[in-house]
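Okay, so here's just one chain, in structure tokens, the form predicted alone.
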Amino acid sequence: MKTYLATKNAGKLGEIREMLAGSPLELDVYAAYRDPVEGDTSYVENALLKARALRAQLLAAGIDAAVLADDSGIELDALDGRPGVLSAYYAGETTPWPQRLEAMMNEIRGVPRDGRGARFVCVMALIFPDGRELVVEGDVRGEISTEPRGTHGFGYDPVFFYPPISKTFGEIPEAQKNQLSHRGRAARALLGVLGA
């Protein structure tokens, strides 16, 4: 089933394509996709907002296909769950990732390890060609490291320390991360519902 992913993030496309390999979903991107303005209260709301926006854009272009969108975020215990749904805009929408991570490190500097708990969350929304909507969620708990480590992944991966393997998501290969991550868990939940 031809399925367009609501993203301009090449890293995210690669990850999700790998996670859904062998499924009925044949992922592609729509070059003219325009991001909607996201809300600040709900991953589900944002994932559906992006999926519905892409579907409307495709239909306007005469393309009738399935669409898939996700909304992800990181929630820090020390920041009462922030940045959460606003993770992509933490420290400013145009702030480069190294400075964004540095700003986060500065905000929780001095917080002891037992207060550095964090959770990655991912919600995926799939809209079928007939308009039916399906929403799934995945999450994973870990800690925020005291400094970025590793060159793999993207976004907050270098600071998300996963105790069971004693590494950050930035220190492990993509295939291993896909088995452990919030996005991987959401993708498996989606495959479970699809019976794939």
Given for the second form:
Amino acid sequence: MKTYLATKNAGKLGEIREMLAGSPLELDVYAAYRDPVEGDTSYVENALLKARALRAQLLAAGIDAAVLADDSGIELDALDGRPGVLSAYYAGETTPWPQRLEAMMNEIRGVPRDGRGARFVCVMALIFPDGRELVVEGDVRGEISTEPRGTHGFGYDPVFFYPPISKTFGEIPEAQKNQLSHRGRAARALLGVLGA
Ligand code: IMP
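Now show me the form predicted together with inosinic acid, since the one above was the form predicted alone.
Full complex below, order starting with the chain above.
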């Protein structure tokens, strides 16, 4: 089933393609996709917003296909769950990643290790050509490190320390991250629901 992905984030696209390889979803991107303005309420609302926007844009272009969107974020215990759905805007939407990670580590500087817990969350929304909507979620718990480490992945990966392997997500190859990550878990939930 031809399925267009509602994302402009190359890091996410690569990961999702890898995770859903061999599934009934033949993933493609729609180069002209325009991101809608996201809300600040929930991952589910935002994932559905993106999926519906892409579906409408495709239909307007005469393409009747399935669409898949995801919305994700990082929630810090020490910040009562912030930045959460607003993770893409943390410390300023256009702030370069090294500074954004620095701002996050600064904001919780001095918080002892047992207070540095964090959670990555991912919600995926699939809309079938007949209009049916499917929503799944995945999450993974870890800790915010005191220094960024690693050059793999994207976004907050270098400061997301995963205790079971004593490494940040920035220090592990994509295939290993996909086994452990919030997005990998959501993708497996999706495959489960699809019976794939
Ligand atoms: P959105 O899902 O495109 O709204 O992105 C939410 C924010 O969380 C963006 O700043 C992403 O870069 C970040 N983010 C989402 N997933 C990951 C991940 O797997 N690793 C690191 N950062 C992520």
